[in-house]
Every structure is written in C-alpha cells, then in structure tokens.
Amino acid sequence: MVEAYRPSSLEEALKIRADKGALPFAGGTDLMVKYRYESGAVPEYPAPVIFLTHLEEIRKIYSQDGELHLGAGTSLAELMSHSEVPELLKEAVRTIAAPGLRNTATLAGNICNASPAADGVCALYALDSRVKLSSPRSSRELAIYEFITGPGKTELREDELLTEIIIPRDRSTTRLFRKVGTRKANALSKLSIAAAARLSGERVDEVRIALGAVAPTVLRSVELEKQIQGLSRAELSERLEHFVQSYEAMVQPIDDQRSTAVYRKKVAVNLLRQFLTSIAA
C-alpha cells in the first residue's frame, strides 16, 4: 500500500511535506519510472506521496517585474501553448517525450529529477532561470545551476517544495536549441545545446550557452560568457577557436547505452562552434 495525501491548499501541502517527509508527486512521469520494480506493479515509494498538480496556487503563469513566473504544477503542454513562454524553452519542451506525457509531465519534475540530459533544464540554464523553494516557514530563490548539484541531486530540503520557475525577460536576438538523439522526441538525448545571444549592431551584448549530457550537470560557464560579452563580431571571430577550445576542455561526457563519450564531445563542440560562428558572421 502507498500512503498518499491530497492537500486542499499549498499551505497544507507544505505542512504535510515537512511533517511526513512526503515525496512531491506532480505528473509522476519520472517518479513512476524511478520506483517501478516490475511491469504492471504499483511502484514502491520510500516515503508517503503527496499529490500536487490540482493545487491552483502552483498552476499559474504570470508576469511580474519583467520576469515570467511558471507555477510548478503547470504541465509541459500548457507551457507550450502559452504566449509569454520564451521560444527557446518551447523548442526544448517539444522534444520531450510524446504529447500524452507532455499533458501530464511538469517542468518542475524535469528539474527535480536533475538529469544532465534533461532538455527542458538545458534551456532553463540558457535562459538564466531561477527556482523558488517554499517551506512552512519561508521561501528562497536559487539560480537553477545552484539548485542542481549532480545527477539526481538538488538543494531541495526535506521540508521544501519547488513552487515556481522564474525566467527573466528574454531579450536575445539569436538563439539555438538542438537535441541530438535517436529520435527528435520520445527519446532521451545523447546531448543537447541551448544558446541565446543579444547583438547590438556589431557588438555582442549578451550570450548564454548551455550543453546537456556532457557533464554531471548541464554545463554552463558564466566566466566564458563574460569574456565573450562586449566583443565585436570581428573580435569574436578572431578568438572563436580559443573559446571553442576552452569549452571543449570542460566537456567531459561518459559512455552509456545511448552514446559514446567520443561522439558526445565531438558533436557538442561542433554545435558550439556553429552557434559562435553564427553570431560572429
């Protein structure tokens, strides 16, 4: 038997989470797989389960102070149909699973599963996103790259729920999302890239680049981005191979059932070079 709770409010949900140590259950598309032990059997959860997606408090999408707030209970399909969601994130979400699963799965679940191959998470890194973490006592915000600490590991505390994803206004003029996998959707990524840049005339005002499935977490280097920002296109073109090599040194993929480390590294570097060339050209 699975001990389960269906709270009537977010306040009640936070109390149950803190008192019972209950597992947050939104779409369940990752949890059902993670704790399944044989086909057709009820998953064996290590703790009570708390159902969340019926809570209206975490199903809202709204803008405030120039930033977009996505409720943690919002399905991937709802994100794709919303006019204010950045196109880079929509492109990533379109590659996740099949339409039936996108009607159920949530972006918050994609984040908390903390897979380095998560397509939605890769886009959120490139969008400079933050997560809001709530407990019965308080709430706090962390950059997504601070929240995810390793494969399957996050900074979520035992009395907290991830309640919102916050995305600054996307002012990029050039963007790229590319998933490399067996299929465009309904397949785990061999690797992915999400990148965005804002150009002003001949100058690169801003750039953000994230690479998925090539390191223990989605790979993003704020330090290298700062070195690129402010360069003219000509200067970027002159130093392009330097930046490519700097990223290449950080790309440390593994061999697994989906791909080899050699393939992942070569394709990731090629896609990175393609993006930098497009904004330098």
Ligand SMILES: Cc1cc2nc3c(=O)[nH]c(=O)nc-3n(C[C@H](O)[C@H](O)[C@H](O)COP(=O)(O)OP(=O)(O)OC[C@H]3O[C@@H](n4cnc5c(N)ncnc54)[C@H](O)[C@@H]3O)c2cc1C
The other form holds:
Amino acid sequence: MVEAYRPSSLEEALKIRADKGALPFAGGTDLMVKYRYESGAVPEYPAPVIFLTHLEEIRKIYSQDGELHLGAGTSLAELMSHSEVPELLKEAVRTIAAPGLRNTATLAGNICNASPAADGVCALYALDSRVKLSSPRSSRELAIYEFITGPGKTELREDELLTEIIIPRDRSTTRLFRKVGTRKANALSKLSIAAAARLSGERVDEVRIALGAVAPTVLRSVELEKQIQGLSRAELSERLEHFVQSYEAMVQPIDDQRSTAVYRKKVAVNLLRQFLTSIAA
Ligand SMILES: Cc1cc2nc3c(=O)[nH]c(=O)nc-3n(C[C@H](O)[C@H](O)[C@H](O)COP(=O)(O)OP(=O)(O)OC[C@H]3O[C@@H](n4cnc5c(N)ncnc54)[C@H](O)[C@@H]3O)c2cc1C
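Could you drop in the structure for the form predicted together with the ligand? We only have the form predicted alone so far.
Every component of the complex follows; first up is the chain already shown.
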C-alpha cells in the first residue's frame, strides 16, 4: 500500500511536505525505478508520496526581467514545445529517454534526482540556471551548481519543494550539446557536453562549459571560464591546448556498466577541444 497525497494547492503541498516528510513525486520516472524491488510489484517508498504535476501554480512558463521561469510541474515535452525555452536546453531534453517518457517526466525531477549523467542538468549548468526552493515559511534561490552537491545529493531541505527553474536569457552565439550514449533513445549518457559562448567580433565575451558523467556532479569550472573570457580568438587559439589540459585534469570519470573511465575521459576531452576550436577558429 502506498500512502499518497494529491493536494489542491501549492500551499497545501508545502504543508504536507513539511508535516508528513512526504516524498515529492513528479513524473515518477526515476522514483518508480529507484523503489521498485521486483518486476510487477508496487514500489515500496520510504515515506508517503505527494503528487505535484497537477498543481497550477507550478505549471507555468513565463518570462520576467529577461529571465525564463519554468514551473517545476511542466513536463519535458511541454518545455520542448515552448518558444522561449533556449535551444541548448531543448537539444538536451530531446535526448532524454523517448517521447512517451518525456510526456510525464519533468526537469525538476531530473535536477532533484541529481545524477551526474542527467542530460537536462548538464544544459542547465551551461545556461547558468538557478532553482527556486519553497517551504511553508519562505523561499530561496540557489545556482544549480550550488544546489546539487553529489551523486543523488542536493541542498533540498525536508520542508522544501523545488518550485521553479530560472534561466537567464541565453545570449550565446555559439552552442554545442552532445550526448554520447549506446543508442539514440532510452540510453543514459556515457558522457555529455553542453557549452555556450558569446563572441563579439574577434573577442570571446562569455563562455560556459559543462561536462556530464565525468565527475561526481556535472563539471563546470567558473575559474577556467574567467580565464577564457576576454581573450581574442587568436589568443584562445594559442592557449587552446593549455585550456584543454586544465579541463582534462578535472575530468575524473568512473568505470561502470555504461562505459569505461578511459573512454569517457578521451571523448569528453575531444568534444571540449572541438568546442574551443570552433570559437577560436
Ligand atoms: C527508461 C528511462 C530512460 C531514461 N533516460 C534518461 C536520459 O536519457 N537522460 C536523463 O537525464 N534521464 C533519463 N531518465 C531518468 C528520468 O526520466 C529523468 O531524470 C526525469 O527527468 C525525472 O523526472 P520525473 O519528473 O519523472 O522525476 P521523479 O521520478 O518524479 O522524481 C525524481 C526525484 O526528484 C524529486 N522531485 C521531483 N520533483 C520535485 C520537486 N518539485 N521538488 C523537490 N523534489 C522533487 C523526487 O522526490 C525524486 O527524488 C530515464 C528514466 C527511464 C525510466
């Protein structure tokens, strides 16, 4: 027997979350796998579950002050068909699972599951996104790289729900998203890259690079990005191998059932070099 709640407002949902320690349930595509002990059996959840995706307050997608707000209850399919969602995120989401699953799964679930191989999360790092966390008493915002702290670990408090994902306007002029998996559909990433850069004339004004499945969390180095920003394309070209090697030192993948550490590192570094070369060229 699963104890489940279907609140009629966000306020009620937050109260149930705080009072019952209820487990947030969005599309359930990670949760049902995680707590399924045998084929055909009802999953055994460690706490009551609370359904969220029907709540109107978290089903909105809107722009405010130049930033896009994605309600935590919107499905991956809904965000893919929205005109204001950045192309980099759409490209990443298009590679998640298959259409049927994207009709029910959410980006909020992809974030809170906190897998280093989560494809939507990789793009959100490169888009400098934030999450809004709400509790019955208050709300706060964290950068996505502050929110996710390790494999399966986040800063979500016991009385909080993730209610919005906030994405600054994407002003990049060059973008890359690549996922390397066994198949095109229903295959988790062996590794991934999401990268965006803004060039004005010969200068690199802004760059953000995120690598998925090569470290305990999606890997992004704000420090290295600062070193690249402000360089002319010729200067970047001269120092390209230095930057590639600096990233290579940070790439620390593991061997698992999907790939080997050696393969992951080699291909991640190749894709990184390809992106840097494309902006230096
Ligand atoms: C066959 C299959 C293929 C898959 N392929 C991919 C893939 O290619 N790439 C990929 O990245 N993932 C993949 N996944 C994983 C999964 O589908 C995604 O991570 C999905 O985005 C999870 O969303 P959800 O709404 O189903 O999350 P749920 O399963 O509902 O929740 C996941 C976690 O987030 C928490 N949560 C959800 N919403 C909130 C909220 N609002 N506030 C706080 N906590 C919350 C839940 O408590 C849970 O811990 C696949 C899964 C399956 C079953």
